[in-house]
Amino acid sequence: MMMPMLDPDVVPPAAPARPVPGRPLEIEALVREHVCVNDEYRYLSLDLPDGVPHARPGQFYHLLCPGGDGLEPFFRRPMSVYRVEPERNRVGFLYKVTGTGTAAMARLWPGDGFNIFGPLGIGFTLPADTAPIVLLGRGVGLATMGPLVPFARENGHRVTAVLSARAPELLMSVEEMRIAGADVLTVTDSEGTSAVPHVEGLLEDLVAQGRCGALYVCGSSRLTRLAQSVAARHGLFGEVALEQQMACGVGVCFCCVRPFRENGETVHRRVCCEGPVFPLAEALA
């Protein structure tokens, strides 16, 4: 893969300092809300018991989905953060249903319990000035964007989100953004613009438009490599919310390396716990 080349008349600000994680907890959640959104995606909210950490925007909760009836899920499953509301004490999560966990999980009616695990990783950090930000995300990737945007709003930050889907009908929370306070742009692959090219243009209209000091991209690698590209461009902060497998969720079982750029020079990181969210610049996608 080419290299984005960085501009050597553009500086490139510099990044705010990484959270820290707080200790995780074992939590005995109770199913207030479980309901399809599309065709392909289904929503569950869960109440959390008073006193628990809530999980900042770009972390991830390990979930111990149910058994029985030929279910029997081995691993719990990670799932990024889909709403964050504290002040309720609940978080909600977008998913969709691929496998065993997920079928087992798809049979949760309100009031039943629900074992879940975090939160975990490191989160989205924000620039430290209120520069404007954009929002780039496709599939799963919408999911761990959403509570990034009321994080964004709240801290002073204009924010811009473009959503990308195969269809119009497949397309998530745009009104759900709108109502946070983002300006959502979408592209669909059935309308003919969510290629490269087409969202590239957009961006750097964003750029040119002073809307976008600084870029946050999940959910495909080529707009992870395009995100790559316009920010060295310009000298622009990002970062990038990665999903991969895992089966401790804490950076014990090695399951989740992956291939980072530091320095010039490869490195190996656990998604799990030195992530999810990493500097984008330094993402091998």
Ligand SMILES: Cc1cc2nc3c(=O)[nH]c(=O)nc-3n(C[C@H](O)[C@H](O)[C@H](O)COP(=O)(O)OP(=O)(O)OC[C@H]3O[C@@H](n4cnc5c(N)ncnc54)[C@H](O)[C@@H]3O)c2cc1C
Second form
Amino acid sequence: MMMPMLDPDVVPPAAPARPVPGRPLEIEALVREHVCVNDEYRYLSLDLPDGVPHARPGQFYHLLCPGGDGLEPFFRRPMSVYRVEPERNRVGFLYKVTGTGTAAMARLWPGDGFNIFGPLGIGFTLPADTAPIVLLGRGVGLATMGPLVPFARENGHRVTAVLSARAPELLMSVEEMRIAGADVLTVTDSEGTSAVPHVEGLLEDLVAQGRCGALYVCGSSRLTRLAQSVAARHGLFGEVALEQQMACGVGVCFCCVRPFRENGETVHRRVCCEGPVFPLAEALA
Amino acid sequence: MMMPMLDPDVVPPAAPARPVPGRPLEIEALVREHVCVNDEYRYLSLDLPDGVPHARPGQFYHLLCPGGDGLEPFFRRPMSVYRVEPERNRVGFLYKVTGTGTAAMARLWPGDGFNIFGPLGIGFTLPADTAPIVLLGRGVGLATMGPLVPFARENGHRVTAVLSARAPELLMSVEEMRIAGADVLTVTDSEGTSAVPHVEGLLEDLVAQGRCGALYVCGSSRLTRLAQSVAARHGLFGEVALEQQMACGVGVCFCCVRPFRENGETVHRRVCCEGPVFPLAEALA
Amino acid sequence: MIDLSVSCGGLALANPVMPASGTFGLEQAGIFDFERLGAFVTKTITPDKRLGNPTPRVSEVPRGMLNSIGIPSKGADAFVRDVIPRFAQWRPPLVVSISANTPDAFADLARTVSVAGVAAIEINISCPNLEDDGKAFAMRPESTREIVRRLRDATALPLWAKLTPNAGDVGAVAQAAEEGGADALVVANTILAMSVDVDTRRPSLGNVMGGLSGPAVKPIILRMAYQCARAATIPVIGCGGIATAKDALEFLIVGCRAVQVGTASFIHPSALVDVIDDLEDHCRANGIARIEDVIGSLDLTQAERDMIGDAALEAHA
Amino acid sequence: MIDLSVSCGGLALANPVMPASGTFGLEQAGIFDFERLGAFVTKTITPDKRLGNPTPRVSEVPRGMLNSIGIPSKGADAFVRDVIPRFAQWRPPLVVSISANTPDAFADLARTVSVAGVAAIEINISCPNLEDDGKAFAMRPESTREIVRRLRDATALPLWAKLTPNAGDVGAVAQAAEEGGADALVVANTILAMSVDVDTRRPSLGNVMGGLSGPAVKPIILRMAYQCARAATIPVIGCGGIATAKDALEFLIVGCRAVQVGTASFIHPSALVDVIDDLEDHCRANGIARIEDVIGSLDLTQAERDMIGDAALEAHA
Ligand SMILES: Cc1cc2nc3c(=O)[nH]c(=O)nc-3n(C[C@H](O)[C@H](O)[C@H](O)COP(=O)(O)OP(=O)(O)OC[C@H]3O[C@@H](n4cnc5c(N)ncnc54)[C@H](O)[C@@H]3O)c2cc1C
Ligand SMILES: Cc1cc2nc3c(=O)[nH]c(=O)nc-3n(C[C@H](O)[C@H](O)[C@H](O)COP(=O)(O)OP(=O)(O)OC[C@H]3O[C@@H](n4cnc5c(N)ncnc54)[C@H](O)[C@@H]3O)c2cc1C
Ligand SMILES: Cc1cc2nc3c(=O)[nH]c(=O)nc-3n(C[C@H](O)[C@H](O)[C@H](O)COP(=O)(O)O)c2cc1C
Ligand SMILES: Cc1cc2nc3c(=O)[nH]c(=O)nc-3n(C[C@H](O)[C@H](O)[C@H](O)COP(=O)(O)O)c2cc1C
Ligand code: FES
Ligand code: FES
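Please could you give me the other form, the form predicted in complex with this ligand, since above is the form predicted alone?
Zooming out: every chain and molecule, the one shown earlier first.
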């Protein structure tokens, strides 16, 4: 196990009384930029107040999407950071409008306030040495993977990203990941290249070429199972980023559990505070 | 009784199946102008769609004030028409921010949509001949009186308006009523001219000068009682516009009742559909 | 053409949508098309003339309203003479809501309103029974069974029993109403509630407590409607917080054969007709030929969904 | 300095604001200042290890949430060993919430958690009693009296009985809990409710029905808290939809001696501390020296206000 494991009842002792950098905060951010990336995805970037903690790749914020005009999101919405720019005090999200909350979010204009709470959760862990890593992502899963590329490159890892989508025009982040230093391979349903056997072949090739010392996956349980079997076959380190509906976002309500394998038993772990990034082998996908 | 009396159970028979002009409609209006009149009052004017019915003086609309940002008005809010411009398809409201709904209304910008329902209720009746009339109003009561001035002038009545306020700078509509053809007298608390005995003297003078053949009052129960006694003393026709909290606005929920004297008995009448304008003598003010 | 018709509580309805008692009246005739409704339901009437409660009679709360109107009433005779005949000009059946404070007076009133032009009687048994310590009839199964039986004997018209959500075991009350001879259940009346003005420290209603209605109550009433539809074999008419066709569909899916729309009409005056139009659109868009096919179609097969959530994971792919 | 302290159910509290069970945990220690709270209230624990309910476990509804978390639990022993000692570092008293499905198991659990570091026990009696057909203990006065009596005998710690709003006569249940020996009443748990996804026709919760909480329930729970405060002489702790100091004040005014804040913390993580700050501000702005002066200060003198409404008429003058 390379990833810190949390027992639901084991929490950091003697927590400080006042939030300090690194602890999640409720923040009144300002919308800086809000653009359509393609037909389905939007990019929202925020200016943060000075002195707030910044997210690590794989962490998320809990967003208070604004109500009004018939849309009444009650809960906050969890959203992974897609771009983290601590030096400019900015954070960016890549998202898809799927329901009430994201539709409300889509109405934000530059200059609007946006109440966000975070950063939350446990992000990605890099392998101990500078082993080359492979990212495998589909759909919004790419948003979660985004910041892993520069993070891994800065720490000396070669990065290969295998990006999957329904069609080529829905592929995102290809250029961005290339610029950040990743080798990018793309597979799509419409080109018939995204089926499991083909992707499995790709991964096996990468392993054979010594380009896959660790595997990171997000956005599809089909790909997660595939990654699990490739990682198990070759004894690779791996992580998976999972989603589940959330209420509190901090570990107290137990609504965001998912099942995991632990010593042959099925156990529940909370995605919000024991994840959203989990050891690949343990997820029941 | 010069004013149409409605029995709660007597309603127009054989109503047409589809709304026709004259019947209240739910309308998506557009904000045309929204300005501060003084520290307390705002004026909001709306462009109405073509072909909708227009209000008569004393009628009101039921406004669906927009929610969001912590303000959540649930009911509609009743608001008298302050300016009616059928030929330009516009309507205007003069209002004061007093709570949730009016605060939400105050956030509207020109170009915004505003859902209004109306016109509703029974407006002012002019005396049968061209008797001169006197308006007595205070505070937001002036808003309700506003359109009575041009209406009465167009129908050949001389109009005197006695306007009351806490201080001279809170007096509204003075110029507008003068332009519309009214003689305007003002009384204020700060000048010590608004006390009942002084206003009573004013009214008695107007009666003596033959300028008060009918009395219209709105916005203060003190002034209403005064008007009642002056009207009773001289056998004058009179009307009072009343307020009460409303839910349906159309007469079915019975939440907006006020007490009236009818044949020596106390009865309840609904402000929304039996008023808001009532015979002066019958109101229990 | 979508078939929206349902049979419900002894009546054949053109569609399953009708107003809730106390939120509908002849005054709305010019506001929406009365011919479109599944049925008419009148404000509850009582045997005698009453003034109703002190003002303020309503107050707004998060996504809902409190009311303590009381039942201002011109009395039953005036109602039979002046109001019932006016509904003859429209096709939808007329359901008359009645209430009284003793079983005798209740039964008399049922007889009084059993006249031509009335298609069914809705009995508002959420009112206090003066012979039972002032407890509402519908608070307990026994008192419910008894009063429904009394009223069953008093009229040949279909009887719809309107239950109170303040009862602890609404399913048992539903069964009791069925045993007493009710033809349908209306689930439910308002939920007893209150609010306080913290500046004046006064209750916001003149009557201190009042009934909660509107979207805030929908999840609670939907649960009760589901429990009643399982507990009883007579039709259940859902009523509580329904403002849109989606809300109506929730009630139909859990087993209601019709729905009543109340508070929503205060916000959107044509809510009733809008719900009917949108129900029809929903059916058309989803290939549903008859609204009957929706009734009771709740899918419990995945209620114990596996926790893998493939569906969720793939949702964004 | 405003005096926010209250005595409540055997404890002296620095202020009347505490978290609601199931919405609070050690995980929040870095998020707001634990020292500020009136008390700590833990998630309900059960005797044995449990997994909890299937997902989805929560769903949002108008101004509220449905949950059917179930009670995932590591078991009482792990709780006593690992969790209780960690609270020793803060000053506010620790209230431990417990529940079980039989009176015996419940009493055993009360004994198990009666250890140093625990200031009071909150008994969640909204859970099914397997020896009474699965009806929750708090649904009826008799079963409430009995279980509270059993637990009273099992521990010397102050006992707070948490009632269910699903009971038909919550005032009678409150009295019964007092008779059984409770030191305070927590009014109340969540209201049983449901919602349906009309596209899939599935319940939105894996467990079909769940508990409603949040602003939508406030008017209902406030009414019950008022009824309980009048029916019982022991302190009532209000709990349901409290999100702001204004909400808390409504509960204090109708007679509650303290309040619990639950769902609101999911929307604004520092809701508890914000409520305390704003209560203090309210007192300061209104010349209230002690929060005690607010408790039970409901003004009923104008409840039957004359219908003239001078106040309303003059309001705009
Ligand atoms: C850790 C994490 C990171 C995420 N990162 C991203 C991201 O970067 N970009 C992006 O587009 N989406 C992301 N999602 C998914 C995003 O949270 C949902 O798309 C969003 O909550 C949908 O809300 P809605 O109101 O639009 O949909 P609705 O269907 O109206 O939502 C109803 C409820 O279900 C919840 N819900 C619905 N779908 C999901 C889901 N897939 N995961 C969790 N909760 C859900 C909502 O939060 C809400 O509580 C992430 C989810 C998690 C858990
Ligand atoms: C027929 C009629 C005409 C009116 N015309 C005007 C006008 O031209 N200009 C103007 O400024 N005001 C007018 N009012 C008063 C206006 O309706 C209230 O100021 C407004 O409803 C306050 O709403 P709020 O949400 O800001 O206040 P809140 O106090 O938050 O309102 C809470 C509830 O009380 C009701 N309420 C509060 N005060 C009043 C009141 N005085 N009368 C009726 N209901 C009230 C609200 O509608 C709402 O339902 C009129 C009222 C009536 C009945
Ligand atoms: C103003 C008002 C008056 C009501 N009067 C009655 C009544 O006279 N008889 C009755 O059975 N229910 C009455 N009700 C309850 C409604 O019929 C309905 O049961 C309740 O409001 C829930 O539905 P809704 O949320 O759609 O309004 C009244 C409700 C309101 C809001
Ligand atoms: C996610 C969640 C979990 C809860 N778990 C418990 C619990 O374990 N024990 C309990 O007595 N109440 C539990 N409750 C009920 C709350 O303590 C509280 O009674 C209810 O939510 C109403 O308060 P609120 O509207 O402030 O949330 C839970 C509520 C929520 C929302
Ligand atoms: S969202 Fe509450 S525990 Fe994860
Ligand atoms: S507001 Fe409903 S009757 Fe007047």
